[in-house]
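The data below hold one chain only, encoded as structure tokens and taken in the form predicted on its own.
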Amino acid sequence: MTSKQFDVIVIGAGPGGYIAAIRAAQLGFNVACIDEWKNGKGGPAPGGTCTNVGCIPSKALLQSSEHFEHASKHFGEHGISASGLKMDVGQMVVRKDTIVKQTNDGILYLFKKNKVSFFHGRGSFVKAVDGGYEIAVTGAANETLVGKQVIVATGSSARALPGVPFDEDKVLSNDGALAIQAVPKKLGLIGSGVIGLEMGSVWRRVGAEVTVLEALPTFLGAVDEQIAKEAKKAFDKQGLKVELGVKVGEVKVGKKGVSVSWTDARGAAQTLEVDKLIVSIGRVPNTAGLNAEAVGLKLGERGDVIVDGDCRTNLPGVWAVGDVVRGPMLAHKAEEEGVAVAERIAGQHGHVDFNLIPWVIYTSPEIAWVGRTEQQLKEQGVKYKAGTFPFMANGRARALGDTTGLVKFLADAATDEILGVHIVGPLASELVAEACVAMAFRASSEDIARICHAHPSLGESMKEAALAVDKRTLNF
């Protein structure tokens, strides 16, 4: 049987490689991708885990709780009566699903108007031959491939506690979060990181009583330290409890619900019972299957494929991108990362500028920065100047009905070039935006000053917090 040659072959359609196929393709190069990730019917579900189980769905159910916490508690003050109230979570999570298949369709589509090969099915090194890789698709029908160049983009896994394993029914990994039917009563969360906090605001918000148990004594510990406590008066303030310095001990799975034993920051024992427990501790890269002793690929100590600046492994001709290399686990990230692989491989210059990826938490209010933190800035010895706006001054948010947070800017003190720039608010994820196009060009917080902004306008409060740097804002 004769293997299908390709010039390019990309294992996994997630972010990076579903995006780093269609860039290879659009440079002209024949390419297949390989995805085994499946829908409930079976069939093809590329996109990863950000389509199936982390940034579409997840921002899917946020809307639809934030509706439900408008309709319940703040639609009387823009003089709106609303009875007999309720939430029907098997309809959010229809509306979920729909939403995910739509953007699984979106990328077949992408697919088929792109000219990029799809094979559904586990994507596998063989062995190298000439002129490149072979490589095995296990799925419905076992098929052998071959590429000169081959993109690795597997992505990563929920990472389990140790001797607890996820169930999905008692014990969560994001999946199962992302498919709870019903409002649990008491719902426990293990670390206070991105994912822990956008599925507790989820849950918090339609009635669950959340309790989030974090091992670090800081909450957020890589955000700006100003912004970090600002997030967690407003978490305070809804009811997200959120227990810092915890050591987790024993942790029981019963028929009702979930025991956890836990230390506090005191060193005094405590037990936390709960319906349903989502593990968030972090992600591992996934590699297992890959087959890369076959060729030589060499991982790392945590799974992780190894690559240089430019996402060389130490094969040539082998590539790899997004969460399954070093860096941040980001969609976005993996993306960019794709992009400049592909580009690469036609001889171009692709770059990736990991000082300005842009991070953003989706809970309420959002938190959004890009560059450094004033505490990194201190650690460095960098002399720097910040400039702070409140949304409470801005006319924008006022008529929204959401003034918590702040935008801070943090700027060189002797060049006054953008440094850092930190927000939590609201639409701080789409504000962040304008602080990544500045800070690639290099701007300063005099040219944010200058620039004129609608009004009104959340935007303002960037114009502001860049005067703010010169200690001139106007409206405050």
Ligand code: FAD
Given for the second form:
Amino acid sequence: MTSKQFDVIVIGAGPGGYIAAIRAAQLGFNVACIDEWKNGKGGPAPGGTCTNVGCIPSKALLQSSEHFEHASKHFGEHGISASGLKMDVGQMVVRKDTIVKQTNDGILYLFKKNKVSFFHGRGSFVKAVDGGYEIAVTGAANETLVGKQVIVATGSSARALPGVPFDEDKVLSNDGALAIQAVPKKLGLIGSGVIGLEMGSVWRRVGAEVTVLEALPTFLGAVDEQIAKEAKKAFDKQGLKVELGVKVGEVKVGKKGVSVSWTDARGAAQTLEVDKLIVSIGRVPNTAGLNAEAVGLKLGERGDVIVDGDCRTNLPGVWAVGDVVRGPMLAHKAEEEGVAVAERIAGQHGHVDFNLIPWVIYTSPEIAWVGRTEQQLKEQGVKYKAGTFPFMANGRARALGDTTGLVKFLADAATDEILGVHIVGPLASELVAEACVAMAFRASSEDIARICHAHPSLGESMKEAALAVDKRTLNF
Ligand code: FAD
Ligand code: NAI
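Can I have the other form now, the form predicted in complex with the ligand, not the form predicted on its own?
The next block holds the full complex; its first chain is the one shown before.
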């Protein structure tokens, strides 16, 4: 069999891989992208975790469940009455699947538009050859490809509790958590990280009694403490039960449900009986199918591909991006790395500023931040000024009926450069973009304070929090 020759072969079509493939094609390279994800009919489903069982479907369910919560709990305030309100979970899941399919199709279209050759199957290293690497594709497509440059973008998978495999019926990973067909009466989650809070919110809103068991004694330890505290208050009020400082013991899966033995923060033995259990305790890099050893690609203890700050592996011409390497497991981080690698292959100076990667947790209230937290600045001995502004004092938030939370600016005490922006409240996911732009241009809080923001808008809370750094808020 003759092998097909490419300038660049990308293994994996998640946000890291498909974006790297498109950028490389834009730069004039002959590009192949290989991905093994199958849709329900066995066809290709590019987009990776993000599109199929991550960012996109979770946000679809969050939206549907938020509509239901608004209709059942908040329409009355607006003078709207609705009777006989019902949640059709099957339809919610069908809508989610439609959005996933549209996204898969969109990526296939983008491959065509940019002349990226797509291969549906598993990609694995065969050997190094003169001027590149031989990659075998097995699955729907069976081919041998040769690429001068290879970008590994194979992503990550959910980590299971030791001895408790996912059956996706009672013990669910993110995959099963996004495909539950009827509201479980009692739902348990292990881990109150990003997935725990987002998925816990979805199923609580549509009527499940939700309990989250978290090993760490602090809630959202990576988040600015003041913001995490405010978020916890809101979740408590909503009835999302989060137990901190727990030790999870035996997990028994029976015909009707799951029984979890756990020890609470005071050391008392407890049992949680639930219909379904979502395990969201982090993710592990996907390198098992790569045949890395065939070419001597260096992997770390977690099975991650070892890379330097520029995503170079130990092999010349082999790069790796996204969840399969170090750093936060976020779609936009994967995309930025993919673009930067394609540009480096083209001899350009691709760059990712790892200090300016925003985080968003899409709960209600949303939590979003960029830059350093107050506790990090204290630990690092940086002298800073802080300014906060509550959404309660923002006219648009009051009109929206969503006044929980605040915006917090942290700026250097001497230079006033913005060091971190932390938001808990309505549309924090959108507001944080202004902070990213400001920090990328190394703006001061005074810069934001002097920019005209539309009235009434949630964005005015950004301006007011910036003004608060200099203790001169106008509306609070
Ligand atoms: P992936 O998206 O995992 O894609 C890797 C692809 O490679 C997959 O299609 C896989 O099948 C394929 N593959 C693996 N091995 C091979 C092989 N040998 N041959 C061929 N194909 C292979 N991030 C955010 O930024 N925002 C969010 O809102 C968000 N929500 C999330 C919600 C959930 C429930 C989960 C689980 C994750 C979420 N994430 C979110 C994280 C985000 O999904 C990941 O950071 C992102 O998908 C990583 O992109 P990637 O390209 O590195 O890998
Ligand atoms: P996570 O790392 O966010 O949270 C895992 C939590 O589980 C931690 O709080 C940890 O202390 C806890 N934990 C670990 N082992 C435990 C145990 N044995 N018992 C009890 N608690 C335990 O991981 P999660 O939620 O699985 O998400 C994985 C990744 O996916 C995230 O880190 C994030 O990178 C990405 N993601 C991003 C989203 C977003 O950007 N909005 C949404 C969902 C996921």
